[in-house]
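The chain below stands alone and is given in structure tokens; this is the form predicted alone.
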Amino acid sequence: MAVLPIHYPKEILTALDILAVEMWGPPGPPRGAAAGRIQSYVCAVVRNALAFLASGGAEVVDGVLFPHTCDSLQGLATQATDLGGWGKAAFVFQHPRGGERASARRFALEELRSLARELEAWTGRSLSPELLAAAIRLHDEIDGCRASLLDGRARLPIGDPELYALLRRGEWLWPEEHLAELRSAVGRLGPEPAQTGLPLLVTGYVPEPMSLLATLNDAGAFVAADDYAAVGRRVVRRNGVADADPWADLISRYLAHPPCPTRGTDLAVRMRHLVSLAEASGALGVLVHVQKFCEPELFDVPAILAAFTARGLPVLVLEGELERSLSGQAETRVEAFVELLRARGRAA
């Protein structure tokens, strides 16, 4: 099943033996004329996805799932089927907004059960409580490994390109296969720092182009704290005992995700979360890496600038359009930003 960004109940898909293959665009120029059916002021993720679907790029999948991440992606759920020539099964998932309210939990339960019923009918499989509970345990363990790698980033003796290639393989691998390689990577965490570069907090939508990570490392910095919607914001950290009812447990997992503007998180709550990430990682600066026209991300940029400027941490805002590689201008800005941090360190 092709899945559009960002948050969706992967546990249900796993329990029904459905392989999720996520579509973050894909990056690069739109692969077909259908991108022109989307307004030019809509983000490249949506334009590229419609073009990719309409040109037959996803013919290998059996269906597609559209989470209501934003108005543009919600609209794509209609456009892909009505305008894009998509003739396969299409499903939608509506997010509850606004945190831990009782109404949000009720809404989430109804949406999850509704999607599960549709997928059961589509696959001809039954979603038993035992299958769902096993899938939740599997994804809890995956998130535990991912959290260990992100939290212990400075002690992991690999570069950012290698780490992010590993983390993002979860976007298309079977979960069991992904867990095996995550366990292997966790085993490489050492007792002492293994990174010599300047630590940064990076926040944004998706780490594309991935060459940004190599540029950071080559300039003498590394991602010490991650708040990408595609990576860190999808890692659930749960310390409590799982609920005996797998549906209640699934809702608890969903609501335990880190603050994200696509889920209607209170702005003050998200700023406190970002500041805590920076403090825990010792970040010396903040890179805000956003896609052009991505309203949920861009709405929070002024607050991010204010929060970290008040704490004396430099912030670089880098906008992109889902390019295949970083432009020379963007590379120069990243390198200058890292040099600024290095100069501040020498002055201190």
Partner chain sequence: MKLAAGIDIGSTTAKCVILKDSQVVASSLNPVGVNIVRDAEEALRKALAEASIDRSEVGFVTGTGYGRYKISFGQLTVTEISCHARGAHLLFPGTRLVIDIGGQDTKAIRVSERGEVVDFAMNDKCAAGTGRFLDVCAGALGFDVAEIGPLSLQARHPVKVSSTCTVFAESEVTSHVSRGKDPKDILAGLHTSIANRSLSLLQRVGIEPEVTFTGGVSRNEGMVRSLSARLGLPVNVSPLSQYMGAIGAALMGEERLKGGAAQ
The other form holds:
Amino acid sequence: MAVLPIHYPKEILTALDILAVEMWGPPGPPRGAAAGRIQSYVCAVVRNALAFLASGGAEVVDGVLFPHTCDSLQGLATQATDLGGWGKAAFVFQHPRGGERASARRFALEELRSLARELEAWTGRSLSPELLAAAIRLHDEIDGCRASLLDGRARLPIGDPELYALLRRGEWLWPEEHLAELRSAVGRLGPEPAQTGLPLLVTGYVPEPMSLLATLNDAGAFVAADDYAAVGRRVVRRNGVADADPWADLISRYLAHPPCPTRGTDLAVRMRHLVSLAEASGALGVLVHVQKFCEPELFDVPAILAAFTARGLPVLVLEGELERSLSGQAETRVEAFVELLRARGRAA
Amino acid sequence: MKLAAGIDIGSTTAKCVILKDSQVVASSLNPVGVNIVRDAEEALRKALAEASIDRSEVGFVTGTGYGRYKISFGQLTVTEISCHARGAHLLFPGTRLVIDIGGQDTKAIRVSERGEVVDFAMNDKCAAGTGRFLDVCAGALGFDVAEIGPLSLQARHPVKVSSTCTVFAESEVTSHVSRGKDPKDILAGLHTSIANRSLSLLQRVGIEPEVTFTGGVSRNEGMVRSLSARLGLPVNVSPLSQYMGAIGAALMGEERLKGGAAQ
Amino acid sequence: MISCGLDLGSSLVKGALVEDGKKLLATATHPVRGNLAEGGREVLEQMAGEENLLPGEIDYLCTTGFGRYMFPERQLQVSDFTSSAKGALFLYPATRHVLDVGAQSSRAMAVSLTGKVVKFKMNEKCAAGAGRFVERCSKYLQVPLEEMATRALAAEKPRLISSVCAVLAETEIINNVAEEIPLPDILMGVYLSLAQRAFGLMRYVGIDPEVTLVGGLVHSPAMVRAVQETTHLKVNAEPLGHHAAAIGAALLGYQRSLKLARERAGTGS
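To complete the pair, please output the form predicted in complex with the partner chain; the form predicted alone was given just before.
Below is the whole assembly, all chains and molecules, this chain first.
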């Protein structure tokens, strides 16, 4: 099943033995008639996904899941099913807005149960509480490994391109296979810092193009704290099962995610989280790597700039459009930013 | 101590500077073509020849500019942003803001009292506000880019150039000429147009004196005047302004030769 | 009843004669040399001659284009937005989307069933989205402007241009020449880059299964192909598209004269 790459209840898909494949569409500017169905001021993720689906991309999957995290994805869900020749199942679901509240739990439970019922009917499989509990355990374990790698980033003796390639294979691998890879990487965490570069906090939607990471490493910096919506913000840190009932536990797990604007987190809560991420990692600078027209991320940029500038941490805002590779100008910006940070380090 | 060389490969020219005890002892400038590696080598060779220095006396080569990756014989590459900051700080220690107007981009760089980059903003997507804008429009008036600065200072009734796009500004220039406007007045308008674009870039990083003007366009005194007038501040310019990136690059090499960063 | 539309542009005057708002009788083109009105009269005479009409037999004359106020004999003038939309709809009745890439500016328009412009997006600030880009390339690549499009058509692997500025693209194009990229591939890259900018405008007004090209770009097979390859839409491009604004002006002139006649009849009774 193809999934739009943002928050979605992967536990339910795993429990029903459905393989989730996240769809970024081919990088580069979207082409074709379908790209034109969406205005040019809509983000590249949505435009590319639509162009990809319309050009036959949906043929290799059995269905598509559209999480309603922003207006653009929501718009895509209504348009995609409209495409000529579309015969695939399409599923949608809404996220509860705001944090831990009884009403949010109720809403999420109803949404997820109804999605689960649709998926049961579609697959002809039944979702028992035991299967769901097992899937939750599996994803807790995956997240435990991912958290170890991200939180112990400085002690991991590999470069950012390699680490992110590993973390992002979770976007399309079967969870068990992904877990095995993650476990072996966790085994490589050493007792001492293995990174000599300047630690950065990076926030944004997705580390695309991945060559950005190589540029960062070559310039002498590394991602010490990750707040990418598609990476760090999907890692739940919790100690074991919170509720005996797997459905209640699924909701608890959902609500334990790091703050993310696409799930309607309060801005103050998010800023506290970002500041604590920066402090815990010892980040010396902040890279805000946004995708053009990605509204949920962009709305928070002024607050991020203000908060970190006030704390004396330099911020670089880099805007991309899911390009194939980083432009020479963007490379210069990134390198100059790292040079700026290094100079500050010397001065201190 | 050995000498340090800095090579700045820009979009139109390759510049090389040799530093000895933080003093410029040689410099060279030549156009860049397709073979950037060869142009970089040529820049170094010319600078060495100018001051009769043997290649073996150079202990460190630093590359900068958009072609910095091509300087395969160097020991270090640094972005032109850091280099212009350091170079400007060496020549004008009071520098807090650098405006670098080059052949095809413009940069505003805020600098610490130690000459290090605090913040920067770039225009690198459009020729408006860059040296290219002046080149193209000077061409439309039949002038060489070297003569337009002094001529613009003789303007009596500066003409307003309203097009932002270089191509459209070029037509606008032609139509002003056909309506009998004095070329000097048109030139003044073109300089003001660039100063306005620069000002908005400078405002993005924050305006703070002293302001040092670097890059190829800083040799144009009309541009210096109109930038200074727009800013309401005096502007530092050195005869070596065009070499600022190469000077900064060489300076960083010199520090490495001294053994690590200068503390 | 015969109505005439004159599209007075910066380099060409285009004219169209229409009978009873239904039948296109004649079109003509004349370059502008100095006086716009002279060019207009030239076009008028040419068309009248073709149809064996006396100047007095033209019932209504409507002008459009940037010089629409400079033709004293006009009875009406309309903007070229209105006229080219109307003309496009006359040529292709299913048209809901009109694209015009001119020398100085380009624009995309969404058109209603009756030929009214309901939404438009225009670029007139940046040469990278206008025909001027092609003219400049023709100069520094030393390919005559008339040959640009035909030579581009031989492209096998068009070389896309990454710069969004017509002036900065020059350096890129010259580098491509130095890299010995075949000329047709470079030229087609220029047209594709223009088409991409145009597609950006089109997306703003909303895409329809077909798009009608109007203005001088219909004579550029490379531009037509570039729009086709970029948008994957049905692209209507016939030489008469160049006269769309003139045809539209003639039609609008006819409508106005009918309205005036109705009003006169109304007040008479």
